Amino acid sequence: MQIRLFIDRDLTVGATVPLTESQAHYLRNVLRAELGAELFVFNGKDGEFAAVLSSLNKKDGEIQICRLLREQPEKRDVRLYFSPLKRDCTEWVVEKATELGVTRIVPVITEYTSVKHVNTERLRLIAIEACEQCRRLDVPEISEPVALKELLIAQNDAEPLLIHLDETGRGQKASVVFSGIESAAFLVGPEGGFSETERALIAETPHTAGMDLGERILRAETAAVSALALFMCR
């Protein structure tokens, strides 16, 4: 089995680092890990490095750092600004957009989201834990909510584009939208959708296209996640 921590310190060949009392305790407790053990660590800054288990205790232990694996690629930007859900659905787009590549996912406040509270801190672990599975070398960066009406007012041409989902029918094919751009930035609104005067104000705001993910009206979560692939997967 292939172990992946990601390690919040600056790691180099040859250092010896500490781990945190919950790491120390998912391999010991649950992962039943021996010393000399090997695991893969990451930073979101330093690439890859292979590393093996010198101490193991209770409440702590260190890790050994071997070799370089795999150098840190460059990030795409790409965000995820969506009206927060109920718990688990608001986790799981999370754990999905991590899974996809967005490096910064920011919960956003509208006149019918019905979740105004956002436990930021639950959600950078569920996103560490994703890029751990899934070999992903940086962590999203997870923002505290912010307005719609803020959050509009800063967007300009040297924001990525912001591409909202358009269930109204209105919006352009994806390939429509996509087409000659490298980093966006996708809001999804809530399972009530935008207001009238919401969708005015997106209007009228520049650097904006909307986009139809097709005859279905799907659920917010499975909205995030399709329009997501689309667009890592060109």
Second form
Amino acid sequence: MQIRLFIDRDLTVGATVPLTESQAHYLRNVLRAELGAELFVFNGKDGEFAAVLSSLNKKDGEIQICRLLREQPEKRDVRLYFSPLKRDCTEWVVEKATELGVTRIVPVITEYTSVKHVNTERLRLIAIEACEQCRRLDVPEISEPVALKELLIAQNDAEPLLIHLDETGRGQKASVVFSGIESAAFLVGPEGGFSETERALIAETPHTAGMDLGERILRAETAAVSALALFMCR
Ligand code: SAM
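Instead of the form predicted alone shown above, give the structure for the form predicted in complex with S-adenosylmethionine, please.
The complete assembly is shown below, putting the previous chain first.
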């Protein structure tokens, strides 16, 4: 089995890098890794390296960085602005959006948002685990929640196109919305949808487009993941 670990430190060939307590626990008690085991490590900015487990105790350990395997790829700016959902659904969205390549996830508080508290630290850990699993080398940024109005005020032509997922049938097809763009920011409404006031504000905001995902009303998490999959797999 290939062991992949996110290491939150600078990585260079020849360096000896300490493991955190939870990494040592995971390697020792979950994977039962032996000294000398090969690991694949990344830190979100320096690429991917092969490393060897050089010491392992109950609460700590070290790895030796051996060689560079992959350079850090350029990343696209692909954002997901979504209204927080019940904890499991939010975590599912973060995991799947990470696998699909989103680079920034921003919880957005709207008029009908019912879940207002978001544990961004836990969401960051979920995103790291998803990166380890899917061999992704950068970790998406998880921002603190913002109010929809603030997000719309900050929107301008220099930002990625803000693509409002619109279940009313008034949006355009994905192929039309995606034409000629390399970056994108998807805005998904809460389970209760956007209010009429919010819809009017979105319509007045520069550099936005409405997108239709078909005739059925999707759950917010389905809409988020479907839009990202369509964009990333064009
Ligand atoms: N309140 C709405 C209703 O009951 O008619 C449903 C909201 S839906 C559960 C949550 C969000 O998912 C929507 O605000 C929208 O952003 C997105 N969404 C759901 N279905 C969609 C579709 N067919 N096309 C585009 N976006 C969709």
